[in-house]
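One chain comes next, on its own, written as structure tokens: the form predicted on its own.
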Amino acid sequence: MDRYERVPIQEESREERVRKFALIDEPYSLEDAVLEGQRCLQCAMPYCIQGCPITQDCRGYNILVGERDFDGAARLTLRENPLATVLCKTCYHFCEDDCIMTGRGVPIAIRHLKRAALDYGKSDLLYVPSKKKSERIAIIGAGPAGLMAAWDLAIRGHPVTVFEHEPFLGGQINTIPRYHLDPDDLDTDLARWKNLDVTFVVGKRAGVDFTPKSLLEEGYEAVLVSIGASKARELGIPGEQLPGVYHALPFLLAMNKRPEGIFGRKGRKIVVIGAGDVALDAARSARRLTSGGEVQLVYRRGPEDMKATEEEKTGGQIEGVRYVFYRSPKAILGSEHVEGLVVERTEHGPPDAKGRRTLVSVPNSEETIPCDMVIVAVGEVADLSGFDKEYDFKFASMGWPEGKKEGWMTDVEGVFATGGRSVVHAMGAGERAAAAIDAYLAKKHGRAPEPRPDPFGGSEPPKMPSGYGGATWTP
């Protein structure tokens, strides 16, 4: 075996993948997983762990898979990762980006080894809470940040109630296309929580049915706002309200929940505006549901400026999405339905005061792209309707609200807020917020802060692996 070459991951062909909504990547066979695990160099400084927003001990489960200890690999994976079934198929694998093999060959297929650990090891484990505490905690939002915080706090012994305005859990996990994620994967993860004191209340909206302050008045001692950014940014151009114009996240949610409500006929010409991962998800989903049709992705800058990951960009190319660069949308045409998108050519202008490349319009360069559907994917902002200004949130570059004070506390004592730009980043933010909330309550009640205990009931808290600080995990 060549240590610098990855054991191949089998994928569906282009013809097969665009015909259906099903996972593209095939799982490793047990033997292939062992071979790939044995490629890991077990670096003294685990850059892979350092690159993971939840500091998952991927180096540890790599070697366990290589030693055929799949039960141990599954347990180690689940020790820090309560949404491992979701992440083993959808994570952007920042660990692989930091793998030292990247400089010598092909990085270890860490995400795929996580999947193998759960596939071939005993993964139907149940989490165990530590000694019960009396302080009740409320979490607003059941997306990845809220779920991670709920798990962390429940493992510490806190009773947790999670409020979610949708009738389902998971937040934007539900917009991940089925070619990346099976529909029951989140349920598989949450089944391990059955012994934790976490109560889910769905169909209740903050600002309508309750507020963070009203939850404090009801006896919750801390509230975490983890609502993410789910309200679509608008283009602000004529025709944006025409039938046939969709925003990306509602479109993707409909693809998973009720696709028949969007696609009533074949042979569409669809334009997606944007160049991030959400835009690529929308374009690739539309491609699967447009037999005989065409999907174009329109972006005002060039390919080097696309924010989407290489995995998504390459996937779009393989599946026949046509990329149209240096076009800025100016208007959506149509009377009773979308008929076309007017775009204007752009080009790079002189650098601005900070040296960044500017973009300028090319005079007299307007053209019309015929289409009968437009999907807008230019970002999201938080929906703060019903939240008073007294919380004084700050907003991340991608729109979610955060508390300004230490530990993400807002201007209202006991109310915290956080979020993240991907599933695993949001989980990392939820983990850190949970530690901050636990420390806040410990100080309030005269306890010494403690590390998160072993989620499987062991007598000692999990330790960070050697090379990563060499210390016990602490908040």
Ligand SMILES: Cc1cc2nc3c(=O)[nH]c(=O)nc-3n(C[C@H](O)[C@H](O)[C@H](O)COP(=O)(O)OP(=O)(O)OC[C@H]3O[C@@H](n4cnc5c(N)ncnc54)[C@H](O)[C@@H]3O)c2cc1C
Second form
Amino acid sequence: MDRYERVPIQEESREERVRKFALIDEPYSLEDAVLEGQRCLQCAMPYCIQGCPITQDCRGYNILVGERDFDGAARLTLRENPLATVLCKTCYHFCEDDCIMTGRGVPIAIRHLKRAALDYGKSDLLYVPSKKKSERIAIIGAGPAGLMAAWDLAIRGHPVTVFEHEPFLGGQINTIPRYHLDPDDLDTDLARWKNLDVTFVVGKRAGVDFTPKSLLEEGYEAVLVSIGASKARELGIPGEQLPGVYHALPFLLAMNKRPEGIFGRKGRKIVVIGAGDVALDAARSARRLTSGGEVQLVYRRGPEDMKATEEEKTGGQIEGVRYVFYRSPKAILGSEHVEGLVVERTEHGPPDAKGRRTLVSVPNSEETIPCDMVIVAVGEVADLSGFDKEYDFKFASMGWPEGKKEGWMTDVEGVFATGGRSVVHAMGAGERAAAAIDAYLAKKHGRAPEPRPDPFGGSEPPKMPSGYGGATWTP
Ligand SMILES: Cc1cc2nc3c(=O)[nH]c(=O)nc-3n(C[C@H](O)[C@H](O)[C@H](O)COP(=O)(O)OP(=O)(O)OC[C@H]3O[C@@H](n4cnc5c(N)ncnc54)[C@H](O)[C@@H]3O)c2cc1C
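The structure above corresponds to the form predicted on its own; please provide the structure of the form predicted in complex with the ligand.
Full assembly next; the chain just shown is listed first.
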């Protein structure tokens, strides 16, 4: 085996990918996983762990897989990661970006090894809360940030109630297309939580049914606002309200929740506006809607400015998404329904005062792209209707609200707020908010803050193979 080459991950062919709406990556066979695990160099300074927002001990599960201890690898994975079934398919694998092998060959397929650990190891473990504490905590929003915080606080022994305005849990995880994630993966993760004191209240909206302050008045001692950014940013051009214009999140949710309702239509011409991961997911999902049709992704800048990951951009290319660069949307045409998108050409202008490249319109360059569906994917903002100004949130660049004080506390004592730009970043934020809430409550009640206990109720760390260096880096 060449240590610098990755054991290949099999993928569906282009034809199969767009014919169905299902996972495109095949899992490793057990033997392939062992070979790939053995490639890990077991670095003394594990940049992979350092690069992970939840400091998952990936070096540890790599060696366990390489030694065929899949049970140990599953346990080690689940010890820090209560959404591991989701993450082993969807994580943007920041660990792999930081893997030292990247400089010498191809990084270890850490995300895929996590999946192998759960596939071949005993992964139906149950989490165990530590000694019960009396302080109740409320969490608003059941996305990955809220779920991670709920898990962390419940493991510490707190009774937690999670309020969610949708009828389902998981937040934006529900919009991740089925070619990245199986529909029951989140339920598989949550099944391990059944002994934890976490109550989910769905269909209740903060700002309408209650507020963070009213929850404090009801007796919750701390509240975490983890509501993400779920309101579509609008283009603000004529025609945006026409039938046939969708915003990306409701479109992707519909694709996942009721694909039979929109699946199987032939001959459509779909235009997606945007160039981030969400735009690519919308375009790639739309390709699966358009047997014999056409999907174009329109972006006002060039390929080098696209924010989407390489994985998404390449996926779009393989699946036949046509990229149309340097076109800025001006209006959506149609009387009863969308008929076309008017765009204007753009080009780079002189650098601005800070030396950044500017973009200017090309005069008299308007053209119409005929289409019968437009999907707008130009970002999201938080929906804070019904929230008082006194929380004085700050907003992350991708739109979710955060507390300004240490540990993300807001200006209202006991109310915290956070979120994240990927599933694992949101989980990392939830984990840190949980630690801050626990420390806040410990101080309030005269206790010393403690680290999160072992979530399986044990006191011993997992048994590692000989030669494993142990943690040499502390977050
Ligand atoms: C299409 C798409 C694909 C993505 N793909 C990936 C991927 O492959 N890998 C990856 O790592 N990341 C991906 N992401 C990003 C990732 O999903 C988000 O970064 C993450 O979900 C953010 O977590 P969060 O908990 O901060 O917010 P959210 O996931 O948005 O969760 C917030 C929750 O709060 C609820 N809520 C909102 N307002 C209220 C209110 N007033 N009252 C009560 N509840 C409320 C919402 O319904 C939601 O459930 C993707 C995102 C999208 C949109």
